[in-house]
Structure formats: structure tokens, C-alpha cells
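The data below hold one chain only, encoded as C-alpha cells and taken in the form predicted on its own.
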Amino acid sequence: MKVLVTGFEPFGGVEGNPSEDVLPLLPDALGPIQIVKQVLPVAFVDSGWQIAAALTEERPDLVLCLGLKSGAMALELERIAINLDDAYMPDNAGDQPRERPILPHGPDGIFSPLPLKRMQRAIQSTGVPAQLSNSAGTYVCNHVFYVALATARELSPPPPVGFIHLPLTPQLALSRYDRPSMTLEDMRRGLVAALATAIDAL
């Protein structure tokens, strides 16, 4: 079995991105389950085709995408991706879509099939704060989440897909006017618990 975990490069003038920085800290396997890691660009078009290609080529049994949410106080497990790109600032390629559907004929929203409440409890049992979120936004994180969910539906069997937003690290938080933060070690511990719970549900 195989799990695909993705993160993002830095964006928006922030010098790092914990969703990228935490990837090397995650294990390469959980028991017999291989963990494949990939960093995606913060660009609507490129991130979309790259996550779709990764699902098609890797054929993972589970997909967990990670992203940064400045201001988050916990690991935020996203329930739904919506079919909308509406950027508050340009992406790293200079693209700033306004009220643009991700897939013109796709559903308005797609829910994650992962056992999110169980994953939340598993994270909390490690001492790491976690909460459910009903909006992944309308920026590149939501774009990747939606494309991954839509692509998974075309595969047989369709792998379950989830998305977790991460807080800033303490170092990055200081550069962003003392916003909430979490250490990479806490993120790693919480993510391993979430992954183990998701794998157990397969």
C-alpha cells in the first residue's frame, strides 16, 4: 500500500512553508505502508495538473494534502473543497483568478471521505490541538484539494483524499506580527497520528 502526502512551496512573501518543511520529518513508511512525499507549486494551473498526475502515476491508496493557513491555532482538517478559484492575491505564477470554476462542469463541492473526527481525536490524543474546518478557502490549497478529490473519483478504486491546514511555525509567526504558531515537531506528531488513523480505516 502507498500513501501520497503533499505540501507547498513558500508564497506570499513568507520565507518558508511548514507544509513543505514538515515533509522530511514524516516517516518514509508506517509499517508496510510506503509514504510518498511531494512539494507542489503555489500556482493554480501547475499545482492542479501536478496533483492530478501524481494520483494517476502513483496510484496511492490514500492522499493527504497539507497547506499553510496563517492565523490557524491548530491542525485544521478540511471537510469540503469547493469548485471555485477566487484569489485574494496573485499566486507564485502571477495568476489571480476571480470567481473562476476549477472544473466548469464539476460539482459545486466535494466532501472528503476520510474519517475526520476520528483523525481529529487521534491528533488531540498526542497533545496537539486539532479542529474540523468547513472551508478550505478559495486559494491554491482549495484548488489542489478539489482537483485531488475529483481525480480520485476517476480512479478504480478511488483513494480517499483529505486536506489539513497547518499553522505558522514560531519563527515564521514572529515575522507575521506574532500570529499563532506550532512547532514542526508538534505538527509531525499530529500528522503521524492522523495518517495512522486514516490508514486503519482503509
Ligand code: PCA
Given for the second form:
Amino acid sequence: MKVLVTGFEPFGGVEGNPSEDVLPLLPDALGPIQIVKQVLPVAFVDSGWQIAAALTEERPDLVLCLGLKSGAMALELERIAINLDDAYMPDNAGDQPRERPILPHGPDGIFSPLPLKRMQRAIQSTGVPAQLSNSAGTYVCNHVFYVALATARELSPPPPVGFIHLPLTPQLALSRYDRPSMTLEDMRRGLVAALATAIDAL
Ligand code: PCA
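Can you swap the form predicted on its own for the form predicted in complex with this ligand?
Then the entire complex follows, led off by the chain already shown.
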């Protein structure tokens, strides 16, 4: 069995992205389950085809996408992806879609099928704060989450897909004194617990 975990490159003038930096800290296997890691560009078009290709080519049994949410106070387990790109700033390729559907005939929203409340409790039991979130926004993270969920539905069997938003690290929050932060080690601990719970439910 195989799990795909993705992160994002830096964007928006922040010098790093914890969703990329935490990937090397995650194990390459959990028991017999292989963990494949991939960094995605913060660009609507390229991130979309890259996550779709990763699902159809790697055929993972479970997909967990990660992204940074500056201002998050906990690991935020996203409940739903919506069929809308509405960028508040240009992406790393200079693209700034406004009120554009991701899939013109796609469903308005797609829920993550993962056991999010159980994953939340598992993260919390390691001493790391975790919350459920009802919006992944309308920027590149929501785009990747939506494309991954829609692509998964085309596969048989469809792999469950989830998305977790991560806070800033203390280092990245230094110049943003009003923003909360979490260490990469805490993120790693919480994410391993979340992955183990999601794998258990397969
Ligand atoms: N966060 C952005 C895109 C990339 C990332 O790490 C978002 O929340 O949409």
C-alpha cells in the first residue's frame, strides 16, 4: 500500500513553507505502508495537473495534501473543497483567477471522506492542537484539494483524499509577531498520528 503526501513551495513573500519543510521529517514508511512525498508549485494550472498526474500515475491508496495557512493556531483538517478559484493575490506563475470554476461541470463542493474527527483526536492525543475547518479558502490549496478529490472519484477504487493546513513555524512567524506558530517537530508528531488513523480506516 502507498500513501501520497504533498506539500507546497514557498509563496506570497514568506521565506519558507512548513508544508514542504515537514516532508523530510515524515517517515518513508509506516509499517508496510510506503509514504511517497511530493512538493507542488503554488500555481493554479501546474499544481492541478501535477496532483492529478500523481494520483493517476502513482495510484496511491490514500492522499494527504498539506499547505500553509498563515494565522492558523492548530493543524486544520479541511472538511470540504469547493469548485471555485478566486485568488486574493497572483500565484507564483503570475496567474490570478477571479471567480472561476475549477471544473465547469463539477460538483459545487466535495467532502473529504477521511475520518476527520478521529484524526483530530489522534493528533490531540500527541499533545498537538488540531481543529476541523469548513473552508480551505479559494486559493491554490483549495484548488489542489478539489482536483485531488475529483480525480480520486474517477479511479477505482477511489483513494480517500484529505487536506491539512499547517500554521507558520516560529522562525517564519518572527517577522509576523501577530501570527501564531508551531514547531516542525509538533507538526510532524501530529501528522504521523493523523496518517496512522487514516491508514487504519482504509
Ligand atoms: N497555502 C496556500 C497555497 C499554498 C500554501 O501552502 C493556500 O492556502 O491556498
